[in-house]
Amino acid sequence: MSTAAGAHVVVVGGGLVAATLTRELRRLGHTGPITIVSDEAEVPYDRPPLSKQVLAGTVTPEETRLLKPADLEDLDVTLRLEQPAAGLNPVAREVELADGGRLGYDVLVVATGSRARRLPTVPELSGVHHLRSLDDATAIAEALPGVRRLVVIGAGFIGLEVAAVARNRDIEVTVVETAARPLSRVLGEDAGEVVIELHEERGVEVRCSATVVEVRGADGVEGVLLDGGEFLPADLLLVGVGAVPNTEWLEGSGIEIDNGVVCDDRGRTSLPHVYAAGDVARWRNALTGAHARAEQWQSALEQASVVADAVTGGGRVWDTVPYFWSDQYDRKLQFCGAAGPVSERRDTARGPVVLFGDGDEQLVGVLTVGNPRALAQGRRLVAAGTAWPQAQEWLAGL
């Protein structure tokens, strides 16, 4: 499905994977036009710092930007911010946006993220936030130093990283979490024991096996009722339960959806001309074998790289290891590969490494924590397919 170097190139959504897309194609030679539809006011700007830097105050709102000014006229790109996209007509190979105006396209990228899941429970109270913006940074780090008590539903990455940034100011943070371990469901019983020594050594209260059943306050959050009566009083709470991919405006156009847009190892649709790329997407992993929505930043990276290949008339498929990273405290949490159904800890002297297991003996991931020598190592012996006997060796050696 590749395209004339003077099409017309159309991106929905204004984050990672429009700026990275519109690098690559100029660099590959793409001379038609480019535009970025977002339905947000801001550039494209880079999200792993919202919950971390931007709240410590460490890194401005405006550093956080991917495409500055000079950027733009350098690629000869078109913005077009606060225009949502509702909907898409395939046959004419047009955007619908919002206010009733029509884009036309020669290749679209679906690149329109995913947003904050909300809990039908939590109430809109003043105190109560989400995080998935640079609008909802900006609001929690404001509303950060009036706070004494902070309460975290959900023992997500983003959960964490606040609940950590919260800590280091002295805030007295307690995390809820429904499932028996911290991560759990995303990476097993082991490495949820090594988040919650992370926490606890530092004075996070972690409840697990807990469920906030309501959220009380009149003009403002006063704090959360769990399942077992208990009453924790809290003057800032933060909901993160994961995150929905932002499809509801393909709806009707023909294009495969599920758990995010369907697309294959290059990034194509179900639907001719049209690629996605991020966290609404759904890649085929064309090392792995895995079908999944991957939420990563460097994920979301190197799709939109592939994109700009297979645009532009390469070949290349994703094709490598999966991998994302946490910063906590003074510590950084590294992942690579796969949670699989077998797993080992050990200890090292520059901090715990977890391998995973497919249960047929094979090493499919690691977790690294303050150890990034053995994080990249550990990536190396998933990519070459690594025995678990052998994984097991190299674990002992560090």
The other form holds:
Amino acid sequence: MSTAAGAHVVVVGGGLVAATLTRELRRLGHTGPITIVSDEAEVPYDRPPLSKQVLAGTVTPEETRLLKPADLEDLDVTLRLEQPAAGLNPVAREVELADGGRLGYDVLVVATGSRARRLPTVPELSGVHHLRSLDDATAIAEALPGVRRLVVIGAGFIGLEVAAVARNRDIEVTVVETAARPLSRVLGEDAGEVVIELHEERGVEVRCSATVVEVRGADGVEGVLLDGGEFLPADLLLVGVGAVPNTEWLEGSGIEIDNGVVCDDRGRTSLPHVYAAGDVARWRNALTGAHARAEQWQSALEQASVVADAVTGGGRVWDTVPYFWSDQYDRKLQFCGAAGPVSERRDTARGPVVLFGDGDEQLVGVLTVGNPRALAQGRRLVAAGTAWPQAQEWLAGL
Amino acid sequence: MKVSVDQSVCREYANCIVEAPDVFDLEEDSGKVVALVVEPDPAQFDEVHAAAAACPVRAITLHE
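Give me the form predicted in complex with the partner chain now, not the form predicted on its own.
Then the entire complex follows, led off by the chain already shown.
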């Protein structure tokens, strides 16, 4: 499905995928118009700093912008901000906009991302926050100076990163997690211990196997009641319980959706001339065979790059080892691959390293804390399908 | 193509050395990025582009 260099490429969703795709298309020689349609008022911005440096005040909202004014001109891209997409007509090859307008495309890239999952038990009180957009981050940053007690629901990345920023400001922090370990969905049960240690050493209380059954407050949030009957007072409540792909606008278009827009390993959807990438998409990974929504910065970046390649007539597939990082306190928590059933931990001078094996004598994942170089080596070892005994030897030498 | 790196911006993610291990490294002591090759071979251009794009803080600049 290669496309003429002059084709009109429309990206719906103004985040990392849109910015990366635009840069890559121009680098690969695409000369046709590129239009980014976004429901937000902001130019595409980078999300990882929102739960870290933007909250800590070390990165300004302007610094998170992925396309500066000069880039917009150099890349000759049209931005249509505050324009939510309402529908897709694949026969007419048109995106229907919420204001009734229609936008024709030759190639469409669906990149509408995801939104913070809401909990039915959490009412919309003042002091209750979710964190997904720049506006969310700004609101939390403004509230933090007046906060004495923070409760975080959900020991995922967003929740743990906000916990770290708040703890650095001497705020009392309790993290409540329903599962037995933090990040168990990505790291499995055992490796979550590394995360608990990281936070408990700094005075955060991590309550696993606990569920918030009620949020109390009249004008503003006052605290949460746990399933064991305990009441935790809070003047700020952060809910970080995962994300939901923004696919509703595609209903009725005929595109295949199953926990995200279903894509092959080049980002092609079930509709001709329509690709999807990033949090909204469920790609097949040609290396691991996994077919899952990735929800990671690195994956969105790589997928945007593969789509740009496909649009300009290339044949690349997405075949890299999934990877993410998280900044918590002064440490980097980095993970690549998958959490296999077998694991081995070693506490190196720089910090803990955990290897994951598939139980069939192969290395499938690596977790490091404070050791980026080891993670980078580990990522290559996972990609190479390194045998478990060799991986153990590598670990012993770190 | 010429490669330049800004150590004052680098936050030691090491994403670059995954993408282009023959072009970038992290200094042993500081942990900051260094360019092992200033003028990469055309065969390395794709991985150098990938390394620059994979840097979350854009510490790598390519002059083409």
